[in-house]
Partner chain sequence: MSHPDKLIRKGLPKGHFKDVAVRFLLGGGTYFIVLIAALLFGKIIVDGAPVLFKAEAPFVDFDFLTAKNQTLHVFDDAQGTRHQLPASEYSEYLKKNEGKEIFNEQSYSYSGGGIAGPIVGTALLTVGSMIIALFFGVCAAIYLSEYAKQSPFIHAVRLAILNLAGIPSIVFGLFGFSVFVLAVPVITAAPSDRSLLVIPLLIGDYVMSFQGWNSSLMAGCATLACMILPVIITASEESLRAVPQGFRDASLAMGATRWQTIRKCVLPFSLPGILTSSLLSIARVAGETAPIMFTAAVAAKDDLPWQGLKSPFDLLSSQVQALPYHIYTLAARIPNSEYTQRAQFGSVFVFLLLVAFLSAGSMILRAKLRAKLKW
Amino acid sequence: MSQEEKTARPPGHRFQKRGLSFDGAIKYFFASNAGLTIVILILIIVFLLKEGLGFFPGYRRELEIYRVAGLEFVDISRKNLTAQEQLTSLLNRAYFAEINGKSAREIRRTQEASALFNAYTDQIGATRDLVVNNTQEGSHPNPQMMATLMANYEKQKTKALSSLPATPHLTESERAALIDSIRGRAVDATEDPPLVAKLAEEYAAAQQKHAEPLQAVRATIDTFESSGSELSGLISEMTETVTATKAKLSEADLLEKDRKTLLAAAASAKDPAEREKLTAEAHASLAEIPDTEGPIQLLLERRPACIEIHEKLRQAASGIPSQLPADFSQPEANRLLGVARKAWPVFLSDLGKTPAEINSWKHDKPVALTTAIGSFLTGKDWVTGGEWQDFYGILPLAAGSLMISIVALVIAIPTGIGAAIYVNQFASPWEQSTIKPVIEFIQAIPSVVLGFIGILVFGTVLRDLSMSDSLSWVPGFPIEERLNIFTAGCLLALMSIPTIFSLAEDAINNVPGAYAEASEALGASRIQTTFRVIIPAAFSGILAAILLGLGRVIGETMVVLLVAGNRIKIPDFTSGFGTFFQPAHTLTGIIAQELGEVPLGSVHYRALFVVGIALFAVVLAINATAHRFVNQMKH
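Now supply the structure block for this chain alone, in the form predicted on its own.
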């Protein structure tokens, strides 16, 4: 009996009477599910566009207030002051890197002794406080309770002393003396152990000794640092004026928004009395147009003083490079000095262009919608909730997402594809039945659990490892932040390996067996057949696996939010490979972090939706490209 005969209903069945059948019902069920999926996708896209596209007009208005109120004028000078402060910071870092590099032994010894003592006090702190608080003057503790507290304190003390960190730069006798002094400390002692205090004095003496030959450098840095004080004072004075104007304009905008809301409510009210009341309230809330011309003219009168101060700063800064040393003896100090020297001509050039910029600035120049779009796409600042001005530049977030993805793919591609090739082509049946489920099991680990592992274990281990002397040659080591791009990239690599492995293994598996048989019949070895026949034939599928792995990495939120460090700044690429050990923020992380805290319907709220639209477009493009490669492989 055929399948159709089995499923056919007998004549007169109630489904047939209504023009229905079981086959038709099942078909309708699956068709409706597919249709529902498409409808949901369309609704998501419409919702994203509805909430996000209102961002650009709102951001344009914010930029308009930024210009009309004069904040943009002040920022011309503030930009140069910030550059001067950054150059000062670079020189200071180079100066201290030189001193600390020469005092490296003393630094390590004092750090290790302090770390050992801090590890001990962290473990016994709670029980010690209980004992001390109950033995203070005026307290009358129960003797039995005190005995219990002291017993707990001694027990915790023994436990803490058995798990102290390593101190490779202290001698055995020094470590033993330090532990003995800690063991013999009174419970209410507050001073540092003698060895910790002694090593701190040695470190201070070493710093002073190595700073003496650098007194001329110190004086040059101090001179350059003080050269920006006049500009700083002028900016502070102008800031008071422009922020007051901005506050008035923002308040007027809010009143106008409320008035429009009342008028809209009045237009839709059916009760004439209610309509009249709402209209009256709308007219009563009509905001006065703030006076911007008066304050802006007072601001523009400062143009000559502004230009004069910039010229003074340029004159002072132009003589600084010749007073700096040609190089330092420590590599990090030399690198920082080199970065400062490279940035110096740009700083002087910007100072030279500033007078023309100040003279040509116009507060009544219109702000186009394309300016808001360009500021979002190419802006280097994502600043929100500040008293000065909010900026929504996506570049720092895009750079963070891209760099974390690079780290993840560099690790995940060779690992995932290599495992797929081995399991499919060379592994024994026992190895296949073991390796494949283990790799696919990684997908079952919740991303938040991986985030905890990254924070508590991987980041800490990586930072401790980077402090090892044997790894000091690695760029970026020792790392300053345990939560950084590299840490997040490693965890995302772990998450994307199952995706790349499964899809690449499927692609290799789909290569017709006749290819391998023909190759072996011609005398090719297993290795030659795998890498010259099977892999090229499965290349489209493997490429699709990589792209889908990339989509998985870019779309991940929880791990990057917990582990990437969340610093909204374009990484400092002058650090070379060390850039990967800097903190960063991502497109997904910023949405998860800020969406729950922003006012509904605000420009900030809509900016996050635009970030979501950009992310959606990127992931959609990646998936579409991957499916194209998959289709190519099928044909």
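Which structure goes with the form predicted in complex with its partner chain, now that we have seen the form predicted on its own?
What comes next is one chain alone, with no partners or other molecules.
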């Protein structure tokens, strides 16, 4: 086949003059189609780069305005204020965790009673409103109609009463009394049933009782909370000035851009009159360069006051830890207190560094392109469409993608590979012929369907499960958010199991039979043969399977967009294992969510393309490594 055969060309064939036969033309036609794949790949790279690379100069200009207008200066103080607020909130949470932990019994009872009552009112609400509305508005309602309405109401009431939620913390008699009081309610009654009110009172009393010994703590927290007020006043004052300057600068930039467009249009216009007009317009729209020096000087004059306020805050804050109790009685409160204690020295040392930072800050220090690139790669905030300043930092998204992948792989690797080993080595032929198609069929489920199941069914089931008392020992339970890293990870695990399973099964299957025979001939058991001979021989193939599964997980969009919770924040690692139950956002999710809403050509639009480039690079690297392992296996 390799030999190119020569067919006699009919004389006068149309391609003959150019030395190209009909067959040759067909060959080139097919070759050009094969070349299409290269063209597509190149186009993908070129267009990603074309849209993406414009991001960095644009972002640099935004950072420059951020600095020149003085927003950066204000942010030095804002950072400290945020830290102070976070610490306050930690202390408050610890305080309330302590009180609520001690009055847990009362809380549960109140919650259960009101949940039961709410479930009832939710169900009868609509029919009840009808009855009440008709009696109030029409003074002489049609009696027949009223009868129908009342019958409807009674029917709904019976139905609602028969489907009330469980109340494990209420005694039998309490529950019966509550249901009785609900059943006996007048149609237009608005007050709570007696038991609900009584339990609420009990709860309030318990809270007060447990708050009593904590008065000193409360006072300490309040002192700390109020110590930030001076700083916050200063910041809001400065904010006004700097945002005005920033707005002027951005406007000037826009005008300048318009002017350039007009000049370009003038240069290409054919009609001289038209050109005159465009040029005149361009000159007219010449932006006056806004005065930045004045406002900045005003800002810089505040330096001493600013430093003084920081000093005061530091002095106020340094005494707080010694006034806090050594430990609380509730584990959750203790944990939060521990986190606050650990963060305290960092907070104080940050405050200590602030004066130097304020003094050394220069508004006219140029922003380098590398700064823009660096702050994109290591930025901890992805803030867009805000009033203050847009930041494009990829870290929160990468962290979200990574955490979700970790959860998915931790679940999918053992199950997927275990299933592959079982099916290939231990399963009966019947099991083989049923399990394999079922697992391969999972691969055919479109990801949006899995996302749908996650958002409507799985997330709710998982949260309800985490509420039960018997599982409260699991770290991170009960889950606060229905949609979180763990939910998304579980569904992605289900998506990647078929990939890992079939590739790993192939790899195990490809191990030469002689290996197993030799091992068994030496007297090894089946388990020994499998785990000491076959798995090591198939190891690089299995590694490739894992990597390709990882590639699939990182590149998946719809499931994470629907199920991960879409909160753009680096997960709070202080909560230990509970970190996995926080919402997150991912590299793929952000593109899908924001691309439809951004203006074309804006910095934000380009930022999404840069995220696309990052994703493309990561997935290609993973796949290339995987294929290297596959090739290793062949040799």
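For clarity, every value in this text was computed on a predicted model and none was experimentally measured. C-alpha atoms forming the largest set that superposes within 1.5 Å between two forms make up the rigid core. Numbering follows the first chain given and starts at 1.
**Q** Phe30: after superposing the rigid core, is there a C-alpha shift of 2 Å or more between these two forms?
**A** For Phe30, whose C-alpha is compared between these two forms after core superposition, the shift is 2 Å or more.
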